[in-house]
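Read the single chain below, which is given as structure tokens and is the form predicted alone.
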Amino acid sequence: MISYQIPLLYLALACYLLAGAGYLAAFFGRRRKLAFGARILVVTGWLSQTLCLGLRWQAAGFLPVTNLFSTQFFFSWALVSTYIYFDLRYRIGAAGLFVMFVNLLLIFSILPRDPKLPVLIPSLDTPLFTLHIIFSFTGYAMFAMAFSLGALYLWQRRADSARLPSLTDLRKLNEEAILIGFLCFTVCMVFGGIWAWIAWGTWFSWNIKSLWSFIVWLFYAGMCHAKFVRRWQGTGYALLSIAGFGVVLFTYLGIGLLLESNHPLE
């Protein structure tokens, strides 16, 4: 048990709860400073979550991945890695309340969990495992992006709001989330075909886990072709980035908790 961990969970909580209203009171009062709040609020919280993934990784020797709590902790770190990463290099600003509201769900429903460090199976015990699970979740944090960006498409177009990025700019936002989510996937499922080659000499396997997997790829394959075709620019390719991130949320969760596979969650 690390008992600092959870004050630094509580830390992060914090700091993206006043951030989310600092980007809601920055919405209504049209105020930059409350938005530049905002943001020095989300990379603080992203700190302490950073500390807090290091010491656990530090403590356990391996990336502490392998229950529920492991890994929509790493989720919400690497969902909100992706914000700042968007935040930093486009400002986008107000569309940080949908990644807020995101990420705090993903916290407020590991705070009931058992954050003890998990047993490490001889199997997962491999740099394979390491760089499968983080191209895996650097993917679906991409794909979450994207929902969120994909709502706000549909809510700008809606309120034509001058406080919220452009339909233009918010399109191409979601366009590069989903290259960059679909690239990171795609080199997940390599590592994770050689590591299953390695242990246990198959490179797919046709478990509902890597069935749903595979779903997952084709999916954002088709929506990286689908920004070429006219009918699914605009509406259709943020309707497309909303139901993308239903199907990778039953992938992860869905079937992790509901259904025997090889990837169980506890």
Given for the second form:
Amino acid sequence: MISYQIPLLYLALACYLLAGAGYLAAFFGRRRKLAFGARILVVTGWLSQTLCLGLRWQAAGFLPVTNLFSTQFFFSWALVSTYIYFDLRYRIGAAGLFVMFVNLLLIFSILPRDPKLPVLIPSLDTPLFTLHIIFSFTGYAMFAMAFSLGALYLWQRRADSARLPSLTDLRKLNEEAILIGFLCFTVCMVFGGIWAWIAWGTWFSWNIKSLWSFIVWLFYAGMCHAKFVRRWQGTGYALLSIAGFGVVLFTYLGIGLLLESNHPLE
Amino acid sequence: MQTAGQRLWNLCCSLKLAIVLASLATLLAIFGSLVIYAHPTVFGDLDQHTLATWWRQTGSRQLEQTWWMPLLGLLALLLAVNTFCCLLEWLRHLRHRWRKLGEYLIHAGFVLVSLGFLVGHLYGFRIDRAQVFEGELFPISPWPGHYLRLERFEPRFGEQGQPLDMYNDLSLLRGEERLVRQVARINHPLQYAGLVVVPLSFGRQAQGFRVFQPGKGNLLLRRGSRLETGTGAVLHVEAFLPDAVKGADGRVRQRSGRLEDPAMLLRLERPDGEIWRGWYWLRSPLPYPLVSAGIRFWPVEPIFASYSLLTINYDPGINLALTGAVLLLAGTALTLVSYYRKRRIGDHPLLD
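In place of the form predicted alone, the structure of the form predicted in complex with its partner chain is requested.
Every component of the complex follows; first up is the chain already shown.
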């Protein structure tokens, strides 16, 4: 089982590294063919990761997202999916380099970890868990994309580079990432709540993970409203996107790694 | 010129108010989550009670750690009221604003979920780790006249001995009437009108002892057993404790559920009255009054009974919350569709 995982993971990593270099070269050298090549490499890496995820899912009999290796792998896959969506739809190119950077950090950090498939705890054996996780990580990935676009917005505001999308476009893309992320996270919370009701008899629990999930939801709900307030558009929204990703990272990694919770990451 | 009522209504529907309330609630929830984490002795049993019960029993007595909870509740309530007012305002202008249906379904969903939470925690109840033995009637005390009966219990294990599931054949009774019978197992709880019964764990406990009586063979002695002595007297088993201890006041009480120092409370009586009543410690010889009454037996092996640990929760707000959940799902789908529709008809960023 492990035999195919590592080569596929290394293939994906090589593709993403080369793609990052390609996007940077395209950005500084204004070579469109390089950006196209980088896009092909990202898609190839994503296909390799998808194949690996599919094989692991088939081998386990459930979506493998119950330990740190598996969740980081899935988060990385969701990040690249999001990146591909934005790049194919809007040709954002280097605008997503922060996402690619986060993705590379994720992959590098999981390489030394044990990729074995853990045994499924009986209460996780439900389609509601799968849906909860898929929408949760899609939401996280969108928030990471928003972080990337927000950071780039601040950069573009200072640099005013012709090689990057305009401030208006970056603002709109950021708002789109936040909206889709919020909608996905809402669906994640709904499925998580229904699952908690049938598995534990309560649909809201006072553990730190549930509280921080609610905090993430509330934060981005506020952001979805803030875009209608002129003062918060643009720079304010970009700063909120960056702060929001900090909240997401603490909810996903901080609680699982630093604190004791019912969502431990090992 | 706006009247005071109009100004108040505008404030209640204000988008900026929603942002302020959401921001304050976010900050307070961050603070509260850290307080909860830092004080497990105060907040450790929050999930074992409804919020109203917990606040009465614990929260109101630890205000230095819990003061933020009513404040967070107030902010959440104000946010729900603000959302509800926005919803009403949208309904007033539905003809011109129907394209925002998805967003307002999400608003309605949030209001219903908040209301469901409030109702559930004000009028519901929770019984945590209810120990129910096979065949036993377990009274649901906050619901007078209602009982749970565990008809049959069967744990399931995997090939490596890991627990896979717990099959609890349960009946919910109102007096003699059976309301529902269902097998409750992991992720498949028994549900009835807001009541949810979830299997949590299981175990077994000594319920009595098999004893050997010369001339009669093996007999089962557990609470409620009767033993004819053959001399006209009858021995009754009033209680059985698997691990008993005698306190300084001379009273015998249960120390644990494990089989350590078992004891039986026995009563010997003739038709004309009681002869003797007292504790028989099974690791010691029979009490003298029994021996002198001609009773002879000795313990052979314990009798075990399986029990299931169940979480029994009643949430009268669950239907409101579920309706809210359906609205949230419908709202997210519609919002997504309408967002891309708007993009398709013109609001589309042109890049590259």
